[in-house]
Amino acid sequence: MPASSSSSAAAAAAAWTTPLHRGGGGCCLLRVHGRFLHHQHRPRRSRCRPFVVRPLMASLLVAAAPAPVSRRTAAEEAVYEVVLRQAALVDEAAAAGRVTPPAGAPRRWANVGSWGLLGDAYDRCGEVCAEYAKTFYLGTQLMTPDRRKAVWAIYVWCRRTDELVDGPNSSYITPKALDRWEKRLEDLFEGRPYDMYDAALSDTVSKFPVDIQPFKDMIEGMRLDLWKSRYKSFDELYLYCYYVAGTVGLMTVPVMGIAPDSKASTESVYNAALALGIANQLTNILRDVGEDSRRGRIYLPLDELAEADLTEDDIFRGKVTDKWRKFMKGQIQRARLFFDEAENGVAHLDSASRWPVLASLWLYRQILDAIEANDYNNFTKRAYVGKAKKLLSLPVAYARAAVAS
């Protein structure tokens, strides 16, 4: 996957709601991608293949011509089924009054032993989060203890999973190794953790209405990285982004919590969480084009490259041209649309969860600004957000989160 992509797990380790539709169905891909196509092709609409809009996204398209309703693509349908499954699980827990764990809630496993050992397990998870996701870790200090520890446990599992294919031992990882990791996941969901980190996550999923499918889907993303290095279209790339980053939003929505006075549907909560995960991973991809190409990988839609009169050889040569700048402007625009989709829902989060979400979103989105500041040279220059900008963003995000409603 794109270099340093585990950072997207930190940035995405939060979930968002969106107020767009109270009970609306549909996937954020069509909402955002439709807006992207509308703006990209408006001057020469007659040359474009018409894009299809479902009712959910119609209100987001400015002056768009009427379009027939279409079924979702295979990628959208696969993701949407997971969204519905997790949303139903959360709704069921809410109806039963089990959205957050009660004090002294029983645990379904006994392999770890005393609470002291479990407390140590959570502390270790917090240390990992503090080392590799400093900004987000700081934001978790505002959460309730149960939520804070649960987010740490999820973050650590995501990081360990990512390290399987991107870490120092990645050259030894095989599909069978990932199969064993998935079996280990199933065991911890059944209350049979293998180590302290597993124990923390096992405890978390026993107390919050977290579904196993997003975790399995992240492992599927790791499988893709073992053999797939090209993506023919954005639809293919979207599914990959969901696997490796959008899944984190689905994992953490039940933990982050929704504001008690929110009018957003549970389904819309997950659509917004997906949007931020997709935005983070698209940002990783755009930042790491040069580094990925040196590993023989291209995480850009090949059909869109061809439409821009660019080839794989252009990527490997790494020369910034006017065609490349124009292409990158469009890719950055689409990533920003996903960020916008996610930001719309921050106010619907539980008040204690808004700041880390908003701060992570703002900081990650500024990487896109840095790519532009580098004159779209993401071949030899690495875009990053300086420490001063990070420090300035934190209090602003805190103030914005405090007044969100």
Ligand SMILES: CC(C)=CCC/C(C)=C/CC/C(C)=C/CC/C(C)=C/[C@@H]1[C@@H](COP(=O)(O)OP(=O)(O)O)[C@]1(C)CC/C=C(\C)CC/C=C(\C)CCC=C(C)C
Contents of the next structure:
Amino acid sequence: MPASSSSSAAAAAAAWTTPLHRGGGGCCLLRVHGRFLHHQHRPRRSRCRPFVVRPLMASLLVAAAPAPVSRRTAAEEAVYEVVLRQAALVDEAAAAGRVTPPAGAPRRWANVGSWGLLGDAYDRCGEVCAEYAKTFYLGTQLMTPDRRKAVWAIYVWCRRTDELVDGPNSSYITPKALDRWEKRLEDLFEGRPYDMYDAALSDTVSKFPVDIQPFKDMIEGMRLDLWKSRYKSFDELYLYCYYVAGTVGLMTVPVMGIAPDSKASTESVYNAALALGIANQLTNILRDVGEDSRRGRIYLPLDELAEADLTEDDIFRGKVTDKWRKFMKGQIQRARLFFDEAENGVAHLDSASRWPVLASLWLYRQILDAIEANDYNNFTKRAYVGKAKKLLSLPVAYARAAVAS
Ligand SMILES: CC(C)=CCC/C(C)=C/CC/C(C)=C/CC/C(C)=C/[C@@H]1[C@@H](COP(=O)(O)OP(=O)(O)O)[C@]1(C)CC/C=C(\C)CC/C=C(\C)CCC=C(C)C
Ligand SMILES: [Mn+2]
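Write the structure block of the form predicted together with this ligand for the protein whose form predicted alone appears above.
Below, the chain from earlier opens the complete complex, with every other chain and molecule after it.
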């Protein structure tokens, strides 16, 4: 059973009774244009819940109904518990005055470091990153060497994890194989890496307050992909998106760092990071509807499809109709809400980390524009952002990141 499941069971029980304002006074919700915005005036360590695009709220927004604020869904509650734990870890490290371990502390994985192989391991991670994610690799060049290398190591682990279920050997991947991958993850967190990519990550997690839970949760998402090909509601889909993508935000914030002068709570920065992962994955899903359907998969909320008077067969037939356009407009609107929340958080990241995050956010968000430009034909036309637009985003994001505060 995944570690997150135990908390999700408790969360499920609490979900119908927990008010949005668990922290008491000190903050308030404002309703603006049908959205609830959180007005926050609490110190960094506050536990008061910041504004976050909630799955239930987002579903209702898509259905153009009024959004309730008093209830949290089971999926949201489960994810929120992880967010709180990650934020607390970063706060503890900051309170102890460190991002890296105290000087002289035993390194969990010292041998290879002293042989100089660690440098090679990180270089290989950088090469993989440069090959698979050029723009993002470019963005990491502004970061301090330690942070840049750490993000590469996380990237490579994520890419390898995804390759297990999506790569050339995916047909051989069983739940047992994923269990072994998880054991390997535990080993590397304990300072016993299996290969050089693991070694780089092992070193990274010994230097930064990175927790194992989001990594385990990503493996859980891959487990889902082995057997689940339908999502009944947005709540179910939200949890999947958290597993495979929201987790990336939680893994990387401790490395990217929070701006020392930021007044935002750690928790709200984590929520923004989570939102970016969710937004990216929702965009992935909307871009790949046709491709996924040809693999027998529908990553769209079935209840919302039914409300739009669309059936699974409509997806498999892949005909762009007015009903489909209307449905897609709602889905795109929801993804944009998550991007908006993420964008608000970027200014609170360490200044050197803002540019790559903002650039990647803008590039991904433009895929939604491309779906619109394709007249919502995501069955047979792949939405992509052209090279010119990509190149233009980089300096614009750079300028914006430089002035963000
Ligand atoms: C405050 C604030 C906004 C902080 C930002 C925090 C941050 C850096 C968040 C990163 C969000 C992000 C890039 C999420 C990745 C989402 C994603 C695309 C996940 C993909 C999953 C599965 O997709 P699928 O199989 O459906 O699609 P494909 O056809 O395979 O594409 C993933 C493929 C999971 C694996 C994820 C990666 C390989 C990306 C990992 C990226 C990093 C570690 C670097 C992130 C850093 C920057 C600067 C963006
Ligand atoms: Mn994939």
